[in-house]
There are 2 protein chains.
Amino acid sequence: MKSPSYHHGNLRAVLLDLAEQRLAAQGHENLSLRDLALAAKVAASAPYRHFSSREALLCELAQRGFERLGAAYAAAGVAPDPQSRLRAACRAYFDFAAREPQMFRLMFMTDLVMRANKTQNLRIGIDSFETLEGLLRATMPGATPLAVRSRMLVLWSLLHGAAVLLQEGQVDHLLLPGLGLADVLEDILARASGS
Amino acid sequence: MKSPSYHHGNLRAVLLDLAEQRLAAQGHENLSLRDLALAAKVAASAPYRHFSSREALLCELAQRGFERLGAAYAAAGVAPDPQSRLRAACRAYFDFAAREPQMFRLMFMTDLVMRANKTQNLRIGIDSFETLEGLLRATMPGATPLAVRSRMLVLWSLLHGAAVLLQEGQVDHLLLPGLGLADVLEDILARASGS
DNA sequence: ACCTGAACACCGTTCAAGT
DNA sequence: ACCTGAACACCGTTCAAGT
């Protein structure tokens, strides 16, 4: 409670609260600002004095998701050794996917990063990418920056492929008797983290 | 021009081909009835005679996309050796993605494809699959169903994520003087039709 | 500075009515 | 059978006006 202003109070954070709500529950294509507006009893046009646009609105909650992301590489920094460490990062970005579908979609909607690039907001899209190639440099060392960024592209394409299709759902009925969920992610963890 | 009915002809069609321009041009979440609908020179609700809804015309958009992939898989089947048929088809599926950047985001929006099984329309997304399968188990002889599927869906992750994160645009400015995109194609077209 | 109210230009969808 | 016209319930966004 900052600066409660004659109404209710700080609308921006409430707005994106409801935001990450209505994102959760049914995705970024049906949060309408209105609806925002609605449940924070607030006047239609009341958003417009905090977020330029509904797309604006969007790459701030983009934001959040790329914070919560980072927070959970960091924390998968803790393992012993670099392998185990690159290996704790790809299974947390699977986990973010699983756990947070919604906002995974949201944040590699590229067409919305591209445009916020612009005004300097989403770099914190790379910085993922850069966390990640470093741990995986540290698995490669005396390796060129070419042999580990070739090597890390794989990697990339390999976890954002497993992970938009573990996400939608459309590895479940692909799995046979003998072949579980777990067993596949080992194999692409190990495919993607090892040699 | 089959069966002209009294105002100009095949609504239907017409409002295909026309979806299909304006996808093209703007994507799926900016295709408008009612701006088809205009474009047709037809009134808003003629559409709904032909779909019965915006989310079924996009349905049957998608159907499309994976017959036109069906062709190019096929047309990657002239190859020699297993092993060419297989990279032949992955290499389609890449320049797929590229030249259809619009198409193939539609084809894998998933929440659609979901709705739309329920309905029998949509299996064509997994004869999709089933064709890369049956290339890939070619290359494996006398390996079990279990192992051919487990590689395959290591060959699908990486094949989708290289895919969308190249139709995104998001590798070109991860490239190095000495790494160009050919050369990115070829290593992970490499690791996924080879051993 | 922050919010309201009314308006503008759009949507998807429905339904009675026309031909 | 296929299309029109008008309507309903929504949108994002703008802007003058209020407090």
Given for the second form:
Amino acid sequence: MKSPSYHHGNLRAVLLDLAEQRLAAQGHENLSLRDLALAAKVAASAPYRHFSSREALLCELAQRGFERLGAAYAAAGVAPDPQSRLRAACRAYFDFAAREPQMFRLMFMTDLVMRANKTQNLRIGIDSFETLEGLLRATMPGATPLAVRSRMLVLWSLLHGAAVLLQEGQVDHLLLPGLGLADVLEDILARASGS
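Now that the form predicted in complex with a further copy of the same chain has been shown, please provide the structure of the form predicted on its own.
Chain only, nothing else included.
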């Protein structure tokens, strides 16, 4: 039996869309180029014309996630003052993690992202970090770059840690009547801003 091999107008986009659907449904662990080729009804070798490896595909997916997170930050940028913009961006980060948990996990697979950034000269995740840092800097007029970076690391650690704990179901049972996630986020922002 001949393997399916009809032509897609944009196989790269089709494979990425299929991969993203499977990522959302089952995580990255079982994602394979061979299965994607089967789902796209193309020859098993066809995906390799667009992605040199499974890791290259995962990097592209992570980049898609960071682009969406960046768009959420941009939407937060319309708030009227620096503190409100920072709060809106942090809320967007938190909401993204809750809305797209598998994508969020993939985006922060340290091994994958760090290796790709080094070996392929990519900036996966770096622009996202710098955007959030810029929003924080606007709330710290006159602060040194060192002070801003230090505060940013505190903010990101608290924000990311809370998002991961929430995803893993480690927080729900600790919330009490009158203490919701919005309160936790406000406390994170207060601690990060030093107030």
